[in-house]
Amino acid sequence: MGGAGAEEELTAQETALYDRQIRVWGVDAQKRLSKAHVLVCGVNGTTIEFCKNIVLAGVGSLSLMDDHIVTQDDLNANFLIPPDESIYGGRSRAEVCCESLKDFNPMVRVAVAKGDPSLIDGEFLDRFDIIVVSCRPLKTKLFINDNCRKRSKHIAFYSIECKDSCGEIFADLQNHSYVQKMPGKEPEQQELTYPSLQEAISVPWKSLPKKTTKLYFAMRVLESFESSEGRNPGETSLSDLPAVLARRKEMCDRMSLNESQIPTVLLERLLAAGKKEHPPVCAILGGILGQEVIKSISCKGDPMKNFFYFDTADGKGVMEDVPPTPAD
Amino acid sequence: MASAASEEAVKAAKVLMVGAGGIGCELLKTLALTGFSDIHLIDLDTIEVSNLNRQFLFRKSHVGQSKAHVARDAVLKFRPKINISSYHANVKDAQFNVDFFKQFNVVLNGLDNLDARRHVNRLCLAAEVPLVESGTTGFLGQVTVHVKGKTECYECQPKPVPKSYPVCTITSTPSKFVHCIVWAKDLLFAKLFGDKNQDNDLNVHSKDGSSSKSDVFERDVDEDLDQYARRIYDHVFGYNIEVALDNEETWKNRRRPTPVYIRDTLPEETVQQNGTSRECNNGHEEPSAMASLGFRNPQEIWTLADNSRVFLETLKLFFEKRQKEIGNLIFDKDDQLAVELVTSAANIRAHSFGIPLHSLFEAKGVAGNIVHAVATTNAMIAGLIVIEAVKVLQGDYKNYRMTYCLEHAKRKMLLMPVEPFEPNESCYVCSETPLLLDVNTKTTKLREVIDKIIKSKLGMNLPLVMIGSTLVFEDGDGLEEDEAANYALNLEKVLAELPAPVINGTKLTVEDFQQELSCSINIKHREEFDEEKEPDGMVLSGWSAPVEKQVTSNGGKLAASSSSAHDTVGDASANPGTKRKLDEVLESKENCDASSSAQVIEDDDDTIMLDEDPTLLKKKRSQ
């Protein structure tokens, strides 16, 4: 708590605007937020929800990296793109959304970061405290996560994917210390150590608890299939089912997991989803990620470790700790 | 889920949204993106600066405008082809009657007060339209589904009512900061600047009658403002405490308060000293004691001396800059000068009674019953509302869920779905069970029963009261003159003396035509009431806690992938106490959070409780 640079007071303007949320997380957290810099690679309906949340919350700056030219498809779950080709035509997703986001909170700097996420270098990363990646190949995610870990500066890494009616968030906060406040107890300092993305997706399945959500396994099968085919996340259709089922068999055999742990219907749903995002799911995932990033920046509150899943089929939003933290 | 069937249902649906605030903005956006194309939206509020941190459809330039209209325009920018009808109106208005409600396939609530929630619940029951209800506080939130005959209605579980305090705790024996706030706001502020004809429990008589005035709060035309401010200070913080101290009985088991006089708190400052800085106040800005005294940080806890300076300064500023409003003011949490006065007065009183002082930021939270709010929770809750709405449209009632959004994961879950409960057979709103009212029929006026029970507890808007076949009271327009006069007369009669006397064993029938709600109240005569525990002087009961039975879906299991034997929610259905326990968890958490920012939360986790109806307050202000 406290920490360097937290001495300055919030301006009257900030106090008035942030009144209701300061009552939730305190002035100190608000000051930390206003000094945090966030990079989002991959602009879609889900990350836009997240962007909206943290711009409203009052982060220091938000940079958007996505050079793809806006197409009709991008409009489906994205409320920042007006359905008018004369506005979005020929412009990148980052550019169009950046413009709309600026309006949300004049106290936050929102900018476009040009470039290719798969080529991000270490020094560039140092400009940020939080990196969020979405809809990029596993290879790119691993590369960025690995680079974040190599920097001496603490950079938190998140990956987020929406598959129509369900979704996954991954978090790597490396070593994270924070103040835990449980009902009826004194605040306590806590330390957490996170595995890297590579570690978190390579855990032998046999070592995981039986109750681990099926989405964890299903997402690994899908990811493995997409990587081997050189596809981006979501570049799939139901016609890929036979190949994906073969992939499931191969992985389950190798890691001694019963194939029934990854139901065919679930894989079908994920394949059929393709790049489709269901707006209520975007709102839920973007809300959770927003909250997680705020917790991470403010060092207040139990952060998610290290996966979060939501599925409209059962309505649950669950956290999974992979590999499980050994009990003391 | 975007199956073809659900897409069709969404496209064809006509939905009513009530509330365009924190949840409402998120909900309208998510509905539009999901493909809903006929949305009606009601909200009576206008936009304020403190909304902008989460109500993302609004900009600073919209402050003062209708939430419903601005939200509509903002969403039409990215979905220009859909139909959104916005109403800048109170959902309790007569135009939104049962017939109005009947045109919708589902009603979605994003409200901030219990009163309106109950009203909408009744209209949905009467119109037989499913209701998806929601609420958030900070990181906590919940979404529930209410379908007549299938699940419990919103009022099947008794809701906590706004906390009220015994008068003597406020006037003589405060033990918590909130008591001092209530004193400063409802007694002192009201006495100084409110309606002079209103009853007020502040002592207005001075010691020796040296003053010719019967009311020390009156200011002589030629009385120096500084003198006046100091006189009021000494009276309320000094003399009135001395008077209270005389009553030895009160202090036998209590800490004795210390009287505070201005000569002790600000001994160095002469009368004129304070007045100088005020002159450099920019004429365009709202008058503020903090600004003129150079206090910047609302988070800071002022010393007794600083509180005293702020108190004197606010008093003077009210008389100098806002003279015209005096006599008509009602406390408003967005009125900076009023918050400064209440903060400083509550703190000086707290000092007298050995209660810890609080910052203006904290005091404002307590005084305004401000509920914590963040964008993320509202966004998630809105997403969950849409998911339930889609199920409702498809009649997929076996999969209806109430979902809790938690701050600390419970069994790994941050979003926790629970199966809905069956209707409570003893609910007076959705069943016909009679209620029981303990009341002294010989001393209680009909007006008190109508105000404290029928309007306040039963939430009726325009009630009608019948005793047997005799109509003793009816509210609303369209009454004949002699009827109205007759009812007005009845209001002031004690129950036992009404045209049809109400005595022990009498059955009252009360109805609200707008809500299409009718219920019976059996009267039990009782003479003694505990002033502390039963401050209303009457007790309503018979609305017993429900026997908890969940809607049985086949096998009581959750759909799809949750097939593992001991799945979390399965446990909940096996244990009927779970829901209640969860509520307790939510509540205790809240109280814990609140302890850091004073006792902000006296209320339910999904409602803002105001001492006064906020709509009333706004109306009065705008007049």
Given for the second form:
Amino acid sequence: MGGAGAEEELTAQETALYDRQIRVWGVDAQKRLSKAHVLVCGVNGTTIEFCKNIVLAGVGSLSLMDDHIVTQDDLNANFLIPPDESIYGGRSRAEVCCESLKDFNPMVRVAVAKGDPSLIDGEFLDRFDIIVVSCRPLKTKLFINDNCRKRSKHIAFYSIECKDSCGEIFADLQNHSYVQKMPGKEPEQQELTYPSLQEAISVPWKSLPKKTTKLYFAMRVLESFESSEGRNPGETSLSDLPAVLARRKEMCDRMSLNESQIPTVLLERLLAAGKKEHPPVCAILGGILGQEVIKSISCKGDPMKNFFYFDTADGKGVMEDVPPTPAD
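The form predicted in complex with its partner chain done, now the form predicted on its own:
For this one, just the chain is written down, with no partner chains and no other molecules.
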């Protein structure tokens, strides 16, 4: 990713500004990062934490796509929106956050990309190396992920959602090569093949390991319910519980999974969350995604494959490989 440009030298200004992180991940990784172009579809508290991290790290450019007008609710988790209606009134989330992000690192090009994510075409996608999607219907995520895979250039796809105290990240790096450092050994070249989002959510549940996090199944039930009702992520409330429990039973019967694997109390929490984001969870998810995108761009270090879950109920972050990689 960012291959041709990676050979160019960093400027003296870049070397001075990024000196500390160059010592951590090396000058080659910083070169790749400075040539990478990122598109974020959906500006909220979680994606803004991610944006802050990659802008400070020195990504080449960042484009924000979100035409929704800022509301009072956006102030709860999005720390980049000033609590002054004379500043944000009548303006889109992307416009307001774009201005603030530019101040974090003047060397990074931050811009607004107007448009509807559900209509993104392939030629537009070719401008980017990384696509991050949040708060968009499953149909839109599948459409963008599928288009990323159809392009001749390598485009990494991520989706990220925060449901108040819970969060999910999905990554599709397609065919990814990276260097893995082994203790006491020479670095080794590794290869990973990723499933698409469609493939990852279509795996028969009975084929998954028993230790698979309950949040994976709960998110699939909620996703299925939202899709069938034509709702956007977060357009739910506790009044939807009876219909969601019926959806759980139907899916568990079809997938031969015990309903106890998807606790009612967990579904209640996800429904009650609606569109609310818990700022500390936003920071955790945005930090993890920033780290993963930097690993993806630099081709250094073990990337996640392919889901990450976080739940404040136990404070654990869990990686899930869905479908599981066959044993050697």
